[in-house]
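Take a look at this single chain, the form predicted alone, given in C-alpha cells.
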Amino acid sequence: MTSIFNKRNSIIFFVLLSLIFPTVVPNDYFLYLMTTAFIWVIAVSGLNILAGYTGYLSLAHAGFFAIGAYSLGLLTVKAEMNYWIAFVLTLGITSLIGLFVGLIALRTKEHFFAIYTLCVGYIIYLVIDKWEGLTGGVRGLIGIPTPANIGPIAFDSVHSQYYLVLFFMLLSLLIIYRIVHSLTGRTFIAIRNSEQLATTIGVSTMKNKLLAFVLSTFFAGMSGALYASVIRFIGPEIAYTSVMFDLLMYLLVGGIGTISGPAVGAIVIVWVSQQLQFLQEYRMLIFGPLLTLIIIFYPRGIVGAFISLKTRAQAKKRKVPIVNESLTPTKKQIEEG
C-alpha cells in the first residue's frame, strides 16, 4: 500500500493531474485560481530554501515579491521593454537587491534577523506606497502586458497562462530539488542544524547563507513578475505584511523543510480560502486556530505528518523500533518530501 505513495508515483500523479486539470475543470475562474496558487508555490518554495533548509526566517519576502511585480510592470509599461527581456532583468534586479539586503541582514541572527527583515519589508512597502511618481502610489500600476508570444505560442488566454505558470513552477521545484540534494543543499542543512559546528568543519557559513538568501529572493521575484503578468494590475498592498503572513501560513501548513510542502500548503490554503470567501475577513478566525493546532501537533505540516506516519508504518511492518523521530528531517525523509 505504501509503495503506491512513493516519491516517483506521487510526482508523476501531481504532474499529470496538473496537465489535465484544464480539461477536467474547464472553468476560467478555477483555472485562474489554480494559476495564482502555482505562483504562490514558487514564492513559498523560495522562502523554504532560506527558512526551511538554512534556518533563517525572513519576513521581507512579500517586499521582494512586490519588487519583482513592480520591476516587470515598470520595465514593460513605462520603459516599453520587450516582455521577456524585462522578465530576465526583473530576476536580476530582485536578486541584486536581495544580495545587498542579505549582506547586512545575515550579520544578525534569530529574532534580530526576523525583526530586521520585517523592517526591510515594511520599508519596501512604504517606498512603493509613497513614491507616486514611479510606482503610482495607492493608485497602483495598470496595463501590465501579458507574456509576449514565443514563436507561434501566445499567452493571452487563461489556459495558456495556466500552462506557462505551471511550467515555471515545475522548473522552480526541479531546480530547488537539485539544489537541496547537492552539496550546497547539504551545507544549508548543516548551517540550520548547527552553524557553529558547520563553521568548525570549515564551511563558509556567511557565503552559503548569502547564497540561500539570494536564491530565495530570486524565486520571490520570479513569482512577483508572473503575478503581475496574470493580474495585470498591481498596488502597494502586495508588499504589505498580510502577504508575508499568507506566505508563512502556506509554508507552515504544507511542511517547512520539505520539497513538496510549499506546493501542498499553497494549493490547499488557496482553495480552502476560496470556499470560505462568504466569511470575508472573519475566515481568519478559522485559519488562526487551525494554524496554531498544526504548529502544536504537526510542526512539520501536512507533508511532515504524512512522512512521520509512513515511517511509523514501515517501522511497524519491519518490527523495528523508532529510535529518534525528531523534528529535524532525516536524509531519507528529505528525499521523500
Second form
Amino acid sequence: MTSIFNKRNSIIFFVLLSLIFPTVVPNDYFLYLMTTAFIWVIAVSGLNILAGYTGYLSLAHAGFFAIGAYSLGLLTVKAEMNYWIAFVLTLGITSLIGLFVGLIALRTKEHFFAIYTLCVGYIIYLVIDKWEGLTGGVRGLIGIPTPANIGPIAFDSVHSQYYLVLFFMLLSLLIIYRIVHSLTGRTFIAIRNSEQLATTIGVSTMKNKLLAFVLSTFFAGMSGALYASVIRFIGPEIAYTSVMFDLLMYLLVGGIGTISGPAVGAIVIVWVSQQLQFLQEYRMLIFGPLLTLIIIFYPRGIVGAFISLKTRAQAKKRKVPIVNESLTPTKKQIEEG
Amino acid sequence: MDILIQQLFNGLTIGSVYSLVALGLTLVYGILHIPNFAHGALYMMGGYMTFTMMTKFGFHYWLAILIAVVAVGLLGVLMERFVFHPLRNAPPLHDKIAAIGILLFLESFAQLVWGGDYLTMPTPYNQVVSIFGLTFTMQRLLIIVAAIVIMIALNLFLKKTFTGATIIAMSQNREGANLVGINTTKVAMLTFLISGGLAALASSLASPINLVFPGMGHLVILKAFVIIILGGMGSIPGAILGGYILGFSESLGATYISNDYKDIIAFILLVLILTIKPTGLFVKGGHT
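Structure of the form predicted together with the partner chain, please, following the form predicted alone?
What follows is the entire complex, opening with the chain shown before.
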C-alpha cells in the first residue's frame, strides 16, 4: 500500500491535479478561489518557518503581508513602475523591514515575543489606516495592475493568474523544503526544541532566528504582492489582526511544523469557508472552537495526525513498539512531513 | 491650564479602566503563566451582559453589573476548566493559540446575538458636576472611585484572607503550594473567576462613556498587555501603576500630539520598552 502512496508519488499526483484543475472546474469563480488559497499557502508557509520550525510565534505576519501588498500597490499605482521591477523591490522592502523588526523583536522570548509582534502588527495596521496621504487610508488603494507580460505570456485572465500563482507557490514550497532539509533547517529545529541547548552546542541562535524571521517576512511579502495584483484592490483591513488569526488557523488546522501542513490547511479552510458562505460573518463560531480543539487534541493538525497514523501502521507491520507519541515531532517525522 | 487639568482627569478615568483590565490579566499570568489573549473577549462580554440586563430586563445599573461580573467570571472558570487546564503541560505556544480560538469564538458569538452595531449603554449617572470651576460627569467620577475601591478590596482579599494567601502561595510556587495541601486546581479556577469578574466590571463601568460593540476588547487587551509588561508581568502594583501611566500618556498625547495617533502611543511605548529591556520592565525572576 505504501509503495503506491509514497511521498514522491503523492507530490506528483497533487502537482498534476493542480495543473489540470482549471480545465475541470465549472466556472472562473472556483479558479479564483483556488488562486487566493494558493496565495495564502505562500504566506502561511512563511509563517511556518518561524512558528513551526523555529518555535517563535509571530503575530505581526498579517502586517508584513500588508506591507508587501501596499509596497507593490504604491510602486505600481503611484510610482508607475514596471510590474516586475516593483515585484522584486517589494520582496526587498518587506525583507528589509523584516530584518529591522526582527533585530529588535527577537531579543524577546516566548510570551514577550508574541505580544511584541502583536503590537508591531497593530502599529502597521494603524499606520496604514491613518496615513491617508500615502496609503489612501480607509478608502484603500484601487487600480493595481495585473502582472505585466513576460515575453509572449500575458497575465490578464483568471487562468493565467492561476498558473502564475501556482508557479510561485510551488517555487516557495520547494525553497522552503530545501531550507528545512538543509543544515540551516536543522538549526531552526534545534532552536525550537531547546534554545539553550542549541547555544551550548555552538549554534549562533540570534543569527539563525533572524534568518528565519527575514525568510518568513520574505514569503509574506511575496504573498502580499500576489494578493494585490490578483484582487487589484487593497484596504487597511488586510493588516488587521483577524487576517493574522486566519493565517494561524490555516497553519494549525493543516499542521504546524510540516511542509505540507500550510498547503493542506489553507486549501481545506478556504473551501470549507466557501461551503459555509451563508454564515460568512459567523464562521468564527465554528472555526474558533475548532482552533482550540485542534490545539488540545491534535496539536500537529491534519498532516500531523496523518503522519502519526502512518507511523503507527508501519510500526504495527514491522511489529515494532511505537516509541514516539510525544507532541514535539521527531527528526524522522519532520523529514516525512 | 484648564485643559491640562481636564486631560489629567480624563487620564485618571481611562487609567482606572485600564488598571482593572490589566489586573485580571496580570493575576492569571502571575499565577498560571498564561498570557490570556481572550481576556479582551471577556471584557467585551461583560459590556454586553450589563447592557442586556439593563435594557432587556430593566435591572438597575448596579444589579446589572453584579450579574455581569458573576456571569463573565463563570465564563472564565469554564475557559480554565475546558481549555487551559488540559493544556497546562503543553508547550507555551499552545496556550496562546487556544486563547486566540476562544477570542474568535466569543467575538463571533457576540455578533450573532447582539449584532455588529455600536450600542450606547444607559447610565443613571449622567449628571454633570462642577468642582473648582471644572466640569466632570458623574460617570467618570464613579469610574475612578469604583476602581480605587475595587483595588483596595482586592488587595485586602489577597493579603488578609486565607483564600487570598493560597493564591499568593500558588503564584510563588505551584508545586510547593500543592505540597502544603493547597488545591491548585481550585485556586486556578478562582483566579479565572476573579480575572473575568474584573474584566466585566471594567467594561461595565467604561461602557457608558465609550460604546458597546463586538470589537471593543481588541485595543483594550493590547493595551493591557502593554501595561503588564510596563509594570512587570504578574505584578499587581505594577498593573495598577502601569494602567495609570498609560491612561495619562494617552490623554495628554491626544491633546498635545495628535488625536488620530493616540492609540499608537501605547504600542510605541511597548516597542521602546522591549527594545531597551527585552525581558520587560521590573519582571519577576524566573517568569520569562
